[in-house]
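Just one chain follows, in the form predicted on its own, and it is written as structure tokens.
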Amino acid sequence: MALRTTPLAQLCKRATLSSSSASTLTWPANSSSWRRNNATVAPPVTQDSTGSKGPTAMVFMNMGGPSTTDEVGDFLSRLFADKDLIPLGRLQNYLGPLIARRRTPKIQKQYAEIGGGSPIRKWSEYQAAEMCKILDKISPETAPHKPYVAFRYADPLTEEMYTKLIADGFGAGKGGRAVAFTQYPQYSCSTTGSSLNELWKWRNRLEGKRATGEVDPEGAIKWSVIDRWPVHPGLVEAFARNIEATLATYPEERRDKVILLFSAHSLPMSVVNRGDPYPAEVGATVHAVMHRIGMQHPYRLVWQSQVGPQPWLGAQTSDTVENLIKKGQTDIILIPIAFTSDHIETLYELDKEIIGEAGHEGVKRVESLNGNPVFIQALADIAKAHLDSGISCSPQMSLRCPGCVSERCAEQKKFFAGQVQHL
């Protein structure tokens, strides 16, 4: 959310892992096997005649966004709640709501200057089910590939998404596979890790040992994870094209000369300073853009969307545009660097408070990624090479962060984990 205006916008949209990273699910070769103790359990989910290993589901995560006006007292609500992601200690069950309410009119008053609601969810979907189309063609042993969004905060949320799952033949002893498939592209424990937490809660509670008594019923989902990707080669080349396109637009004597800034969410340093990877994630991302784009222009990483009092991680994306243009430095791009898509951050808070309050026409952000065909196809890469690795997710996502104190995070990454045994 906007960086002087609200929290809604902390540790939005990052995340996720390497081309390398990945997992192959089946079901057990004698369906009999888990059907010993009932048998009345449904068959396995119907194997679709191009793919042995199919259908597959892939679940896209991310943070969501409220997709009208309405929706954004819940939304703020449920982000409000997430200790994960804003800890406010004992207090938390009375703070969360108070602050939710309290920001919520000028919350609505932001999303109606964007066009009445967030439009990830309508990318999010875009995105996730043209990958698939894409999937089907280059893995058909896993095909069909069948797309789900699950949100932390805005509708489908996660519990909505499992239970779709559920209705549409995957789990609940039918078996089945699905990966989850993180939109942030680089890893934070704030938003990759809230969301493979709500995952692993409403597994449990849908399939684990709250609903079965089991703590691995036969039958249930067989997870994998794609945890973080930031330096995958599509996802550079997707970036650099926009960067590229977006200097063509000045003029051939003040091109070399246009300053890029790379725009990232911020975290809190107590966040940082328990080893959260995200800050170093976020930067290899950087580098590896600036190399593909020849490191022929001065460039900085920046960090949007701090809130309250607290140190975070600076320096600040709208300090560093106002002091720049005070040294008379008016050509700059923003590049959204850590969002697969639009949403508040970009579309208000770089756009409108940024970008609008500086004044200068040389001051630009380049296109999202949103619908970008480059970046749609390194998602499918990246899903392929997860599909044939036979591994459940990457090593460093098993690597809790030095400081960490949260037995729920150590559980989910013990899971996740521990799905390797099924594939």
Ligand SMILES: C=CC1=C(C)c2cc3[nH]c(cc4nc(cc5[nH]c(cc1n2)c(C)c5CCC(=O)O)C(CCC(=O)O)=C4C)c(C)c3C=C
Given for the second form:
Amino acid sequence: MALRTTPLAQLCKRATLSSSSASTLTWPANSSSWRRNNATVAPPVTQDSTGSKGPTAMVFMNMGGPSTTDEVGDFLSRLFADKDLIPLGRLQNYLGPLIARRRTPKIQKQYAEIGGGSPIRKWSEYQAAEMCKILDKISPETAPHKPYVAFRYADPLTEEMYTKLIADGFGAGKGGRAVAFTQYPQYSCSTTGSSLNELWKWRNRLEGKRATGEVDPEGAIKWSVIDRWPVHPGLVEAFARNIEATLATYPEERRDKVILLFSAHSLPMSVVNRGDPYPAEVGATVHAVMHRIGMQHPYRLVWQSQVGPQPWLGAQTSDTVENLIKKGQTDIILIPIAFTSDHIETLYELDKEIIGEAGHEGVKRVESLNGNPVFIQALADIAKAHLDSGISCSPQMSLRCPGCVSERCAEQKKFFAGQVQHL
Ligand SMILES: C=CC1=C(C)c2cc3[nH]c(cc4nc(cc5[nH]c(cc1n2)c(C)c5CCC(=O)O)C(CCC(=O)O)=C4C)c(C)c3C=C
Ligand code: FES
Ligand SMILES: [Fe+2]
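Switch from the form predicted on its own to the form predicted together with the ligand and print that structure.
Once more the chain from above appears, this time first in line as the rest of the complex follows.
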């Protein structure tokens, strides 16, 4: 890959062009990165002789799931070893594997009942590849776009993705650009935060000088991050159309009285009280979707899938459905609002446990976004806007949770958000 650093004059021109929205670009003291208002701008880009700054690696980050029941044990061991998701203190190395082993048979049975594994790999690879095809057309200046998937707890793991990136000619002395695109629309430190901590770790291991963690800035991959997109109009449109399609399946005389239950994976109250942004961002998605469909139905945001004995954010989805049915309300639509493809929580918990046990034909679930073309176009639009903006991550990324005591978070944010000062 022939890479040439963009001359400063050209960068300044780019800065002038993109400052039409009255934002100001400054060259911060002690910094090697541009800032527009509070957002850190990506490091200088490179251009080949055709004028394209590509190739650009588009890395879809998500938690992943076991593709077969044999993979459930490894999936759970990695999940219970993750201190950003389930902090077990000094006993993590002992308790993590123990809990994972005990839980494996129960979770294997659940995956067996939904067809033998999680479809998340299939959907993630499809969504990333389709999005890149659209991006090649709408963003020729950063083409070609190469799709990658990096899962936190299942194959392909972040390490595997990074090794592939390097084998494909990015990084390791050659530089190149990569975008870490979280597939969680709403940011939580236990989901996107954990994936970014893992990406930062492997970046240092595979591109850094192992002993010091220092990375050669000239030869390393230039990363930027799409860290959240809770109210993107394309995402909202995709959810809204799915809700409208499900509403249309009710007889007209019952339709107006259908209750909409938006359901998101819950968080332990300890995470909520630490100041995690996820509950507010999920609420923002729900409000935007309701606004789009004209606020025509009563609705609630409820929370599912709590694990373990500590207090979790409620009301719980299962209790809410049960209570509504007891009161005679049997027309209910469940809308998974915090995940973009099918997984055990939709196919097993919602479909089999909650809807199956409700035993009423009026209790339904909207389809997950999966291969929905409106959704895939939204992914491409989000990526295009990010590539055009030149920012390395959102301003929100620079701010830690009020109760955060994790050095990993501090270092990771410092790396991805550059020199933003208000940490
Ligand atoms: C936005 C989505 C999710 C958040 C937030 C989240 C937080 C979170 N999860 C756990 C513990 C477990 N989660 C498990 C599975 C699982 N979690 C999500 C999504 C979010 N989790 C999904 C989509 C899945 C299923 C993956 C698939 O099938 O494709 C599991 C494993 C299953 C089980 O043992 O029940 C655990 C455990 C915590 C503690 C947490 C917040 C801190
Ligand atoms: S836990 Fe949120 S920033 Fe560290
Ligand atoms: Fe979870």
